[in-house]
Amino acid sequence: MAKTRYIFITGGVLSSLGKGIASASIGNLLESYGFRIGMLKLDPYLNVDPGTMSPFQHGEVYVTEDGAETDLDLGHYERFTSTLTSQKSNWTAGRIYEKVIQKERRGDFLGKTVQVIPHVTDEIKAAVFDVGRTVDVALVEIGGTVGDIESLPFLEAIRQIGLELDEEQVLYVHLTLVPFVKTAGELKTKPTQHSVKALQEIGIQPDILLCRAETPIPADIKKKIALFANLKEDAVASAVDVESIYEIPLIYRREGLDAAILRKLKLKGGRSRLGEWERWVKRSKGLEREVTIAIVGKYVNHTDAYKSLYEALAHAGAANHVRVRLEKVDADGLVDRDPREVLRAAQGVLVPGGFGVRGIEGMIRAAEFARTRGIPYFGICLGMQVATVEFARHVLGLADAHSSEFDAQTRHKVFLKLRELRNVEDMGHNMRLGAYSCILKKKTLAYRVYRQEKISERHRHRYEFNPEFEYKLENKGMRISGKNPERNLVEIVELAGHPWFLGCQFHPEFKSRPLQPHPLFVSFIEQAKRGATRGR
């Protein structure tokens, strides 16, 4: 087997520059010449994983297969490329240390001094090398901006593997900013400088440098760049703003990054097959019509927390040739408003999923709404579990009814703990993570939409519909249409008679990609934009 290539992409002058999509768009580029691609982001924050990090600060918290809580850039990683990330694919400062100390208390080391060289830069070291083991190329990211003291033994860590490896095994790709200052009325490289200085200190000459700037980057300063990070001028290269992340490997490509890559680890990749991702970002360019989804969640202030799921939306309204305006409703400040005048613009009510009682009442309400007044309703995860309540407080006349997670006290708790379920096994954490299979019952919405009997969705959620409820809804017209069949755990409901009324216990939205859309998404999509033909 030939030898893996390692390509590390490390960033500058400050954060959220895009690494994590730059690091995706490397690995696009290199799947359209037929490499076999692994990709690892290392974080240096303390946390063992993003799980119980705040939404409004992390951002989204992205499952993986087997059931990772990993950082949000593993979505971008499997939405531009085929790769499947996994517990291997993200690894935090604070997972490396347990690991650490967990070998030093079972007396791995011998009773020697652990230090963090090179007990914690080899642990570090370790995951790296699982990934690239199987693999033709392992892209690794590594979170945060050089000159972070967190990030040092990170740094650390692949300087060593450039040491150990032959030399085109090893490739460091460089993140930084070129602002423009409007005063002066140029671009500015003194931040590019530092932060290439900064880099060469700990002992990393970046092979590549990708400057993120507003506008394309003329080829003298491109020159001036050159020079002063000690690199040739067609290593730099010019990562400029778009109006679509999914233009970005196209972006690369013109700029001969690609190029550049496979000269410096002499890889031979005969022709880039790009065109079907091409025309699709030309595709998803071009949509004139337009439908309005209005999102009423929790997080919505935020851009990040539901990454995964504007994106989904989007790859479906591209798949129906409309774009996705999404009205973004804060479900705290929907109790005391009228749906009717907050809603009154959308096509389609999306409920995304969240922990915690602050705006449930705000989505019940917008379930409502939507039940009452025949607009498309898909409730994901906690949005399929208000509107299961609501259901149950307006239909079956249950007023009390909720979630034992927001009223311990109620007499009709419709969903409860995993653990509270009778003839339900302990699966070891307090949260179903991950993979599950579901099977749906024909003459269905839901069968309709996967046109298949078995399917196979991500979770992460901690409480699960009640099945003493289960008869009841069904009478009254509410459908069980999927369920996990190991432990017979609702996963889907719909409502009989309505245009298109669906919740899922599952988040679809993390399986979604531009080239295959996901059926949940490109179904309601449809729905809405019927909705929005008919001038609703």
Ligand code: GLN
Given for the second form:
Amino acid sequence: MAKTRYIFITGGVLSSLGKGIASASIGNLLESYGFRIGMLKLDPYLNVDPGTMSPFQHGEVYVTEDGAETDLDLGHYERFTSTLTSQKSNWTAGRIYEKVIQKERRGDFLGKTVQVIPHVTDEIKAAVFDVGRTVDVALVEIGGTVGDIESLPFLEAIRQIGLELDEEQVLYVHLTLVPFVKTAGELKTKPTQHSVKALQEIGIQPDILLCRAETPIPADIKKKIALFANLKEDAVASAVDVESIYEIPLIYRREGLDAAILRKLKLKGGRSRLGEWERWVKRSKGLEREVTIAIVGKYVNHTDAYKSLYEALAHAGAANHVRVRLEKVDADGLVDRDPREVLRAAQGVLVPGGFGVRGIEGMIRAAEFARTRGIPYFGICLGMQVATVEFARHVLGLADAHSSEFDAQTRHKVFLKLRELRNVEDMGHNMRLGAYSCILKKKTLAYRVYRQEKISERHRHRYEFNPEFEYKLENKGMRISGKNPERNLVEIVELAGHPWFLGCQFHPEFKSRPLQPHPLFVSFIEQAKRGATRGR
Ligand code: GLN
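Alternative state: the form predicted in complex with this ligand, after the form predicted on its own:
The complete assembly is shown below, putting the previous chain first.
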């Protein structure tokens, strides 16, 4: 087998420059040439995984097939490339240290002093090589910015890899910012110079600089940056702000980034096949008709908290030739406001996943509003739970119905903690995580949408539908259309006689791709579009 190539992507100047999307876009380009790629995110923070972090702090927790709770950048990797991420695809400093300390306790180090170099760095290198084992090119993104204390062991590890492997096996890409300073009327290169210098000081010479800028960087500025960074001019590419993130691979190709990467890695690429992707981008940018979807959730003010959800809606919009306009409604604000007013413009209501009691009553009101008015309703995880609670309260007449997450005392617990795992209170270890199969009942909305009997979707929740209520709810018109066959757990509920009302215990948004939009989202938007045509 040919030697695996490694591309390391670091970031400078400030965070949020879109390193994840840059890495995913490079992966996308390499796949378009037919290379098998693997992707890895190394995060310098000390949490073992982002599972216990607040979405306000960290944004969405992306869940892999095998149940890893990971950084949201892994969502970009899966949406831009055909890689399936896993437990191996995201290592935090906390997880690396945990492994080192476990080894130390076991006595694996035979009495040696355990140190950052070589023990921590060796563990980081092992994670990198593990991803590289089965692919042509492994792309490794280092979280944080160069210059942070936390990222030093990671940068040291990737420096060592550069030293150990052949020259054509390793490529360093550095993403920086070239800001336009209005008062001076010019683009400023100083932050980039500093950031490259910081990288060089720890022994890494970047091979390619990706400079984020509002507009393309003129040749003379690129020349200046190249000179300071000790690079040839063609190794400096500008990464301009774009309308759609999915356009980025195309822009990189136009900038010649793919050619530069293949040259340095001595890879022969043949012709790049990006036609379908290009057509999709063009189509998704040219959408004129609009459909308005109200997202009623707890984290709506944080743009990153529902990342995969927003992307899945955009994919489904493109599939239906409509632009999905999001109306973000803070669920808490619905508690004592009239939904008729707040949700007036919505052609569909979506209640996404979430934890904690805040805003729950507002979500319940949104579900009731959609149910009683025949407005398409899509409940995801928590959104399924609140829709079921609402139905139990108002149709079954059980006024105190709730999930035991929010009311541990109620006599009518419609959702309970996973039975098998009751008494397990260690946060982060008592959830149903990752892919589970689900069998769909024929002649249901779910079956019509998926067009198959057996599906598999990813989960991340602690509470489950209480089987005691199955019969009672079904009897009054809430259909249970999907169940997990192994544990007989309810996975999908829907309403007979409603145009489109479905709640699922899983998170379908994690599996939506631009070219393979998720069928549930496609069908939901299709129904919302019908309402828009009728002037709702
Ligand atoms: N809080 C709910 C549970 O743990 C829902 C979780 C979610 O929406 N991801 O079951």
